[in-house]
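Read the single chain below, which is given as structure tokens and is the form predicted on its own.
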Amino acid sequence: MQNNEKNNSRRNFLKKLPVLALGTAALASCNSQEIEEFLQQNFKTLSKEEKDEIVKNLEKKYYEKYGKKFKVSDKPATEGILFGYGLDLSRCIGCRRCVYACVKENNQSRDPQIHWIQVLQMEKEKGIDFAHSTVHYNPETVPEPGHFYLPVACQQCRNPQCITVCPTKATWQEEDGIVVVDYNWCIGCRYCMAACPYGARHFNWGEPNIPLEEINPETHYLGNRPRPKGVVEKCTFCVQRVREGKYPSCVEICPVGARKFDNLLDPESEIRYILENKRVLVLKEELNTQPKFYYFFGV
């Protein structure tokens, strides 16, 4: 992958607007792909035919860039499903397998390194104490006596503040509860990062660097497709997997079964059983973000 490849984003196109205002001849400074991407409407407003064309162009673009045949899904939310996540704090051992399974599945940059999941080590006697927690511990010696582990990722809020501050409406909540980003519309202003109280959004400061042999070509337009430099990204509950009836990669990899994922609208689902029968908490409840990510104690 070439790190200096030109970023054909709305952000770069917007920088050229003062030049374009000088006359239509200035359009020659932009290639057809830049113009097409800039004029593209927000993905959620497009017709099926328009989405199909965009997906087709992306698959062609990624093949030319990475030399792999990509599948870019645009599968929508399924009616009657609202995804919820549970994490058993009494089981989590802080091994961080979830962190690296997420990176592998979702095409996060390896250099600079981006992690959508942060696992915090905390002291049992202090309880949930972010001020004295750390991510800098040795995962080969876990679980350490006197400590417990609290993974943090996007909380998939019912009342997400990140959405309200986005000036281009590049981020929104889908019908199945997943908060997504249209990378073609993100201009990298980072307002959403400032608004998120969980540190769950991450900015691509550099061209994402992923070894070619590690690229995952099974993608979703609103999820793990390769992102350009200068956009914000986040956990999407592995939208490319869960809309195909699979678990998120972090749930599937967990060696102790601490992670649960299911349909909140199904009264017989595991997540509903947890909510109704376990001691459950959400992070920063006082902010009224109403997360759909629930921490609980299984014992």
Contents of the next structure:
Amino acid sequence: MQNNEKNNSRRNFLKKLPVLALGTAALASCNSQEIEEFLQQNFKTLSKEEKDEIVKNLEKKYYEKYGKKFKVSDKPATEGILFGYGLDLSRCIGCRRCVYACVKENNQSRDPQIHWIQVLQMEKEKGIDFAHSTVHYNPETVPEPGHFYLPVACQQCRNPQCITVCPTKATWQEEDGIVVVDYNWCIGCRYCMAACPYGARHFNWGEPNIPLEEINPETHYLGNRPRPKGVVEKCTFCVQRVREGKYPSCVEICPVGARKFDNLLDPESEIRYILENKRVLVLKEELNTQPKFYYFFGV
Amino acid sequence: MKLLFLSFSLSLIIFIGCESNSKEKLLKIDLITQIDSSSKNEMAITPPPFSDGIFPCSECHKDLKPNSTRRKLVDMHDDIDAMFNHDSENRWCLDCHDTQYRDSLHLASGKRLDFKESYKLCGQCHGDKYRDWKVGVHGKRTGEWNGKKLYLLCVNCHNPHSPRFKPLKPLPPPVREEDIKF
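Previous: the form predicted on its own; requested now: the form predicted in complex with the partner chain:
The next block holds the full complex; its first chain is the one shown before.
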């Protein structure tokens, strides 16, 4: 019954807000499976059987669309794990290897272009100063003298503003701290994008476009599975990888070893060592978003 | 580097984690649910990244008389000699490479060291980096965050003869927003 209520509230919400036609216009041209998806319960509230069914349908749909066998995992969080991320500002050289490894791993649209990671170049003299930063630097080689680099993606806040403004509860924080989006529930209103102080959420204005041979078929329902037009997406710490014990792909690619990833609840973890032994900062601390993404100075 | 963050813009941040009470605030972790991590942290280290055909060194050196006189190398290793820039005023090849056992390195104490353990040699003079490397903070580990890890050696990133990290060509910048087509 509770499920029914949820469904109704979404429909009511949509009725009351014709402004949001943008996100729902897609429905007009839907086939029956898409309508079924639209009417599906919020992933969080589904039973195991219902999830299996949805995952199976998605795998079939993706196979038909991309001609590849897909895995759509729905592996849940593990108790005793709270993911934390560290980025060493004294190491990063701004080479953008992470940006493109992320695009590839997470099936981000190439055109229109979506990058979950933005690497900001800043001047050492000015310190961390978003107003005087640029993402468009393009010299022959990096690092450029007098500059440092600050990559920004979802900060995986403990107190995420983005999820509180979502009218359909399509985005939430999982037990392991990862903030996820259910693309089947997202109506594309983009309130979350306005609420995020880090510009970490991205909207699929167009149909996502990915060369067939570059599609990554190893996916998670709440992560890198192919997205439709009209939904919001963001970094999930590579939920499809980290819940299997692997490192996020940005950590794995980083040639300078600036990126660290571990379990905040494990006192022996790298991330705890960093918090206890290095100078650490979080972005926009005064907003009390409480990121689990820590910038530090390895020096 | 140290001067780097003297000025912060007001719109921002800031947390400089020196005092432990604010650190706790930053952590805000429910420490009741700590886990046992003893099973984790199995580690392996990458093999030395030698160029093809150079190892074992004794292949050639067994027939050569060790020559510990500092000189310009011409018959071999002239490339290394030319790039050598690692406290080179005070040091030469045989401060690290062993004169008798040519397939080994040695510490200042004279203790011989396999190339697989070159990080111990580096650690002798760069103790802080070595400590951070051991806990995974300097350098890089791949593998599983919750299990088996593979460490890169210092020499995977730093050429021991010219250790400054080499600049890289950046991948392309993002397209400008006004150029995005739908």
